[in-house]
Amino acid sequence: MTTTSTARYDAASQVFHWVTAIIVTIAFILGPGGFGRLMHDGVDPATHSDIVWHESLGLVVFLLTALRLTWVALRPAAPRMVMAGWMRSASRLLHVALWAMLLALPATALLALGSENHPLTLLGGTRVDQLPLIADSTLAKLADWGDVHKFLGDAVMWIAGLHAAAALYHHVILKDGVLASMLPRRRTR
């Protein structure tokens, strides 16, 4: 189906989308490989700017996602694109997976830090040395949360890549306005 839609997401939804995508990508790139090993070797995470930035950006992603979910509940209706039923189903599944991961990634990071008694280090010198509510919880002992966090970090990038590839397919092949709906309007002279 190549019916073109002129419907667009509102400006706030577009900003939330693109800012989140950029921050998640930067946080992924800065993701400290071997973080647990460094901590077990006695390295203070506050001495590694990549760790401080990664943890700070992770909290920003969580806050942006919470604000974005609030906005989704309040905003004007999202554009409804004309597409095949299987594409609509795949799109919904992909979006649910992305939303779940955007919430789960910061949660698993906090579980990893708390369960292993590692500090949370943030920009501006903010530091939380212990997360006792997490460390003492039953949930903390259910998994190696650092491994879960790493897996979800990799998975969110793969799924976001699939999301981007689908948007490009809609734009280049189907020419149906799906990608354009999330881009700012071009100014006309």
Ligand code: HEM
Second form
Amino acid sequence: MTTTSTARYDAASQVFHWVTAIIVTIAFILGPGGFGRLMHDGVDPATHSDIVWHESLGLVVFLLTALRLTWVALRPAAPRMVMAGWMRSASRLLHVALWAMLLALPATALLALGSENHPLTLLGGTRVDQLPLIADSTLAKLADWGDVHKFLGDAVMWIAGLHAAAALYHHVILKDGVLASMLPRRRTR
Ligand code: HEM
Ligand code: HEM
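If the structure you just shared is the form predicted on its own, then what does the corresponding form predicted together with the named molecule look like?
Entire complex below, previous chain first.
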């Protein structure tokens, strides 16, 4: 389906997109540096609000992504802009990478906590001291999941930055409707 440059994502897709982008950015800013050292020193992560907020927001991103993917399967077709083939392929590649990151970030975080027997500490005093299913899994032993998680945490911001720069290039240089497709319609009097 080819549509005009005024085509937009539906309102739910737009809300999912911007709420996720904001929460991922806050979770990134709160990314707990020196976590391994704190754990080694026997510090309870529940006493560090950056860790508690980071883990809670990160899990919210996971829930939002699960709901959003369900919505993607049910929603009206996403707008398909007229653009060069290579540009469409690049955009698809970035989208796939972003979706993968949104799922891999929480997964690697849980693998990191479970494999090292660190507690999951969330807002409201919720905590899970052990994640035995993860700790006993073969997957847990395959990598230093904390390092993988940190790498992906940085990577998601680089990829999102590239994706945002592409959206701005479309808006400012190509002057097409790509950025507008993810923005609410302006009211006309
Ligand atoms: C949007 C999702 C997330 C992003 C962008 C993100 C990003 C990051 C980044 C950049 C770091 C490294 C910080 C540094 O070393 O300065 C980090 C560390 C960490 N994050 Fe996340 N994270 C996300 C989700 C989660 C979730 C869901 C949890 C827990 C369930 C979590 C738990 C942790 C832990 C425990 C560390 C320390 C890892 C270590 O040093 O071994 N993160 N995160
Ligand atoms: C962490 C930050 C971000 C993430 C994870 C992210 C992720 C995504 C994903 C997965 C899609 C596909 C949406 C769907 O099919 O429903 C998308 C579309 C889009 N995003 Fe983002 N995004 C982020 C930040 C941004 C920013 C900062 C901008 C603008 C400056 C932006 C502009 C757009 C636009 C215009 C589209 C629709 C057009 C297209 O790329 O096909 N995004 N984004």
